[in-house]
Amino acid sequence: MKTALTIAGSDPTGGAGLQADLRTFGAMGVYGLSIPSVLTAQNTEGVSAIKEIPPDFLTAQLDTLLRDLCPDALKTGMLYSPEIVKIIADKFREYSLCNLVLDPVTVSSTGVLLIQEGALDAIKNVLFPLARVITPNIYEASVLTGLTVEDEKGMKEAALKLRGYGVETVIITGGHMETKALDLLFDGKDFLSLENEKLEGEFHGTGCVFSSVITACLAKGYGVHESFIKAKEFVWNAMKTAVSIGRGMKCLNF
């Protein structure tokens, strides 16, 4: 059986982080693997705290399992400290893994800063060149380039800005547009548009389930092209029923 590992916060509600990614490995027939980075006090209204994993224990973590066994694929959340990015990026060339979907989360749904300083360069200058896809959303695609990005113009500019850093395929995600849910992907020589009407409310996770198709499908086999197709429907079938479990956003249903 294939398996894909994700290095990830742990969000309580299951909406978001590691508890999302492991449930949609298990939706897409692929055996879930999880280091969780970063541990939070959440629930569907907002983050209230967060609390980093030593840098020693992430590494004893990434060893144990490593040493053991190989994933066919890895996602990355949320990395809070230039600490963390820099141990992964180390353990992905020492034991010689692939196919590194990076989704860079930098703020919760809720205005929440989920980075220390520092990390998001380290983010930019350390893991991209590994990465072979990213998925940032318009706003971090807009913090991790300095453009402002609202519209499909937009995204493509920083797309083709965000190849620079060594990624293999940039995917920037538009479901935060105002009038249509927009992603595009970009692999150096083409433009991919995916569109798909805007649903009314608030989401919990969205990224994080995108991100996790795409490195369930990478493991299995599948091409980026392929991947990205199968995620934006996964995606968007899960919020047409997401529920409301508690008081803020609601959670994907899948």
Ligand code: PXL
Given for the second form:
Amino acid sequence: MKTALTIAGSDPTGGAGLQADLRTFGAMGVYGLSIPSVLTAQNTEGVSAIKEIPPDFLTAQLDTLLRDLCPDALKTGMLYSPEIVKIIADKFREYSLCNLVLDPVTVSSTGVLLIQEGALDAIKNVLFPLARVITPNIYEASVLTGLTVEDEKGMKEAALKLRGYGVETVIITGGHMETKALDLLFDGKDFLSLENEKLEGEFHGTGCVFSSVITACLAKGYGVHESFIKAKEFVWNAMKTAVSIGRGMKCLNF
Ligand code: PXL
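Moving from the form predicted on its own to the form predicted in complex with this ligand:
Then the entire complex follows, led off by the chain already shown.
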């Protein structure tokens, strides 16, 4: 069986973060491995506290797992601090890992900052050159490039700039755009955009599930374009049937 590793924040609701990633790997028929990088106290209404995993313990988790096995693909979610970013980059090289899908998580769906000062720069400088795919949303693409990303034209400009940071393939998700849900892939040569009508409501964890489907597909040996198409369809179906498990945002159903 193929294996995929997520290094991400814990979200007790299971709607986003490490728990959503694991659930997605399972739904995709891939064996899920997981290392928490940070813990959050949260419910469907929001995040109330964040606790970093001590760097030496993150290192111990990575060394112990990776001495034993090599995942077919891995993804990173909420990394939170520059120290965490650096440890993951070092271990990625030390264990010759491949198929890194990097979701540069910056804010929660409820607007809480999920990253410390300096961590996004570290992600850009240290982890981007190791990534096979990055999956920023339009807000993250704006912060990372300094461009205003509001429409397809802006997404294309940002994708060009982001690829210049050493990433193989850039996928910008546009679910937060005003009128339509358009996602754009750029592989350095061609653009591929996929569009769906926008669904009503506030959804939790769409970016996590999207990048996890891509990770699972890469683990199974699919190419990046096919993985993108599968992820778009998976998230769309899961959003259409999303469930209200608490008082706040809807969680994806799959
Ligand atoms: O959706 C981004 C995200 C990622 N990781 C964790 C989160 C969230 C959003 O709340 O809690 C742990």
